[in-house]
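Read the single chain below, which is given as structure tokens and is the form predicted alone.
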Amino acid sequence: MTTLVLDNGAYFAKIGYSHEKVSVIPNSQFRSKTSRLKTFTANQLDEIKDPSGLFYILPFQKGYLVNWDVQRKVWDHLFGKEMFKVDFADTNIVITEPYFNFTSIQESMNEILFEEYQFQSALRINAGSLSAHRYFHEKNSELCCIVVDSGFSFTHIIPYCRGRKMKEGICRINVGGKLLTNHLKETISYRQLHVMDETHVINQVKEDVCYVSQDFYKDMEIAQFKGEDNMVMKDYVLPDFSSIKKGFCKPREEMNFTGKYKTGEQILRLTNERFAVPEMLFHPSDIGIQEMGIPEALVNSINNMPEDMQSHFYKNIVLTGGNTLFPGFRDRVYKEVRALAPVEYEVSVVLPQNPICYPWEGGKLLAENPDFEEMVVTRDDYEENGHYVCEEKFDI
């Protein structure tokens, strides 16, 4: 019996058999400007010659799986002969879903997994639970941890104690990678170049040049300096998809601080956008979202826990999700939580080697766990008792 672990994110699906390596694949379909009629699915993205003006068709909206037709096509592609060649009759699946998922979505997922694909058994679980499992596996003396999962649609903060999530401490901030990319598109479009249709390119810009400032006002001052004194300024060469396949940052010694470049490259000059965009994770109120930033929400969540457990949470803060890859992210979270936490508590913030695949690694460990059989719902179970048995078994 093999087990397939699928961390089904709103932007990337992290998928792989529990005895193999993980693959990170876009959980989306695409249309390109050049071949209007053809729809590309998941990792066929690499086949698109000219991804400018790329159109995304996403299965997730606002963090929940609502577009089943697209999701089915992506899954068909992933499970099919081109990718994982799944033998459904001989495979268990571990699949993730968002917190506080809607019952209707859960039931659709049960039906698709058991009735359409006919997996042998399934386990539906939150990504944070897998991350916590992975963390406790590594640090088996710890009883508590608090997971910060900052992904495409949301940032969630979830406290775990002895492997169970503490529902009264779960917090959601409505800022994720999608919002950051969109905000960067708007800023660049307003300041220098109309890029509202270039989600794919600007997302790459965001990943290449943005960072989290350790001192926002100081960086703001540096960003206003002229010429070479401006250490924040970066020139980003946009791809033209013929000679330049992928955008990149100009090295500092090649930057032209005074005027135009002689070469025909198209250049974006970025200054305070580099740190003002990720700043939204720490101060959503900057763009009119009246919510707490990550450090404040962390402390708030820990304060909702019993007092004798609070010190354990402070010293086991785990960062997961794509946004945690911004340079300076971990240091800033540590700095602000340290400032807000009571002096007598020790604070420790852990950024795993690969924060995007961390939950997947937890799923892999879980599949190898001797208690795994107890946690799953088998197809026979489901056929006998329907959705009820899934509701009973899965801690969602």
Second form
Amino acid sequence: MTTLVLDNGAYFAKIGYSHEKVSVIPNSQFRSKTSRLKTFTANQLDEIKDPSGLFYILPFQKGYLVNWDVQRKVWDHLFGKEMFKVDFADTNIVITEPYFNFTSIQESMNEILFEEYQFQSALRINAGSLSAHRYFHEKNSELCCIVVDSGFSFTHIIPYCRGRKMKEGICRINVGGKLLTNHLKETISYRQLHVMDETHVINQVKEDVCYVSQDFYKDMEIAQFKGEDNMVMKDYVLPDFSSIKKGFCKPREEMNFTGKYKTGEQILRLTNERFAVPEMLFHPSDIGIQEMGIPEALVNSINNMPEDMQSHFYKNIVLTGGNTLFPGFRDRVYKEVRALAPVEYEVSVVLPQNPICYPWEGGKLLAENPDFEEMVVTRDDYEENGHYVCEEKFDI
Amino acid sequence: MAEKKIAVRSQDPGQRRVLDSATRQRRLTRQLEALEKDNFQDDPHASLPQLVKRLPQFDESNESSKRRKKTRGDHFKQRFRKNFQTLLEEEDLSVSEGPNYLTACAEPSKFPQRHFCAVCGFPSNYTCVSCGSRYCCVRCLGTHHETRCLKWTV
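Same protein, the form predicted in complex with its partner chain this time rather than the form predicted alone?
Next comes the full complex, this chain leading.
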């Protein structure tokens, strides 16, 4: 018997057998400008030589699985002979779902896992629960932790106490990586170059140049300086997908502060965009989303917990998800939570080595856990009792 | 640029069109919805046939039975073809007890709103009278009037 662990994110699927390593693969289909008749699935993205104007077909909408046709195509590809060669008769699956997943999506999930693919047993669980499991595994003396899961569609804050999810403390901020990329795209298109069709390229720009400011208004002042004094300014060379395969920042020595570049490359000049874009995670109200930012929501969520647990949450804040990779993210969260929390509480914010795959690692540990068999629903059990048994056993 | 500047400021206030708060809210909602989109434009090739396998031949009779089986599968999938909004309405969360998708949404921040220039992104002190956007200097106001104030050109 083998167990496949699949952290099924809205942008990346983190997948791998529990005895092997994890692979991070796009959970979507693509169409490219150059080969119009073909749809590319998941990691076939690498086959596209010119991904400018790349068209995305995503199975998720606002973080929830709605397009099953696309999802099944991606899964067929992942489970199939080109990738994981899953022998369904001899495989269990651990798969993640969003918090408060809708009942009908959960039922569709049961049907597809057990009836279409015929896995031997399944465990459906939230990614945060896997992260918490991973965290408690390492720090087994801790009683509570609060997970920040900031992904593509949104950001969740989920408190856990002794492995149990505290539902009443869950908080969702509707800001995720997709919104940040789209906002950057919009800003660049308005201020310098029309890039509205270049989601793929601008996402790379975001990952390469954006950072979380430690002193927002001071950085704003620096970003207004002219010429070489402007330490925030960066010039980004856009890829043309013939001689430049991947975009990059011009090294500071080569930057031309006074005039235009003589070379033919297309350049984006980024100043306040570099930190104003990730700032949406800390102040969603800056673009008119009237919600708390991550530190304020963390403190608010902890305040809703019983008082004797609060000190435990403050010293076990765990950051997961791709947005936490912005440079300065952890320090900023620490700084703001420290300022908002009562002085007598110790505050500790942990950024794992690999915040994207942290839940997957938790799933791997769970699959090796002796209690694993108690947690899953087997196919026989499902065929006997239907959705009811899944509803009873899984805490989504 | 200097001429534009005068033109913007010397406009007769009585003639100026001012958007009401409902229109402003609608604009904001539209902008936020645009940030949720997967792609800027619809798939230009959506109507083209997808060459997954070779195109079907008319005289192949033994393939038709195979295809019928497939369509049954497609029908099965049809049941799941619902968008986010329908699913949300179906859940009927407003009457259900306990924490759910709607109650989990973060509350409005207790900190004061910060303002940034709609053109250059730097901190702003002024509000456009017509549409309520923020701007930081006369230069940016000029750009704003030309591009995004009452018409939305860029």
